[in-house]
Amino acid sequence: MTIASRKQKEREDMRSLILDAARKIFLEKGYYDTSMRNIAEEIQYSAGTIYLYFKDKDEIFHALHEEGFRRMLEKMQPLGHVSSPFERLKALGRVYLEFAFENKDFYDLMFIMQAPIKHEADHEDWKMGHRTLDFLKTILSECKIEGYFKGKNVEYLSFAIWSGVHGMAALYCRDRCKAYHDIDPKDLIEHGYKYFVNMLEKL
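With the form predicted together with another copy of the chain in mind, please provide coordinates for the chain only.
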């Protein structure tokens, strides 16, 4: 009993240890330039050991994927306190972009990186992602009740809005903001989002 539970705790600790190291190196060097040996070295174990705790490199990726969504949802919790749905929507976009800006590599992992997608483990995997998207859709429905977005379909509208903020985040994460030589990416996103909100207000 005591020993079995200790064993289980040790197992979980080891998984955490690996995950922490993996996150550190993934976010430092990116998915493909991080090797299992790199991760193993970081925690002073042999590479083979990692395979006792994770099926493969991909499973580590997906564990971090989930952690990213947990963090994002956490950052969104306070939005419940914004009473007006439309204000909540505007704040959501700002929080989303803030998250992307402050957690560039997590964001990349969650929304841009090519998840190798091996066994359609999507169902479990995207639970958190759906929670986030539902958050947006719910707000949009509430906005509609208040008279916003008349005649617009919530599904399509959520996609358009998600795309709007994701586009900025993605261009930022993958260094395409450089196309605007001398403008600070932060300014681009700030002003870009301002205009985007202008558009939403009038829709």
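Same protein, the form predicted alone this time rather than the form predicted together with another copy of the chain?
A lone chain is what you will see next.
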């Protein structure tokens, strides 16, 4: 390993250490009570060290969002091989829910935790988030070509579908499915999602 490649690896390792600590602090304290100082304390470095990698906590928060969307999109990409767009849509919902099950901390940061997501207003700063949403919109457009969702606006429809699946994911991540005492949460969502798909088929 060359000196340059070793330094690059060390930088990447430190960046990952900071992001892992930041994710933990954001989830424990919330966005507004998280600071560069308490992130630094978590990894036992000075706050000045953190500033060598990120200019402020907004940049750290954005980096965590981007990482979450990158992971989600990686799980979605194989669905491109599903020939039927409606079957792809059904599979997409399941992939989305699986991501929430397997990455509760990222899902909370991406979609539930209160924070000023000012990057959403700038498409260039929110590439991964927009690519993930565009994945859904493209599938819906292909569904319309095949005769599904006649007369439906893709923008409004994508929002309705995202909201429905997000609701299930959020209830799971925040342990609200336990309101159904005698049903396993994943079993509850599995059957609930089937009912949701049945409703989509009737649109």
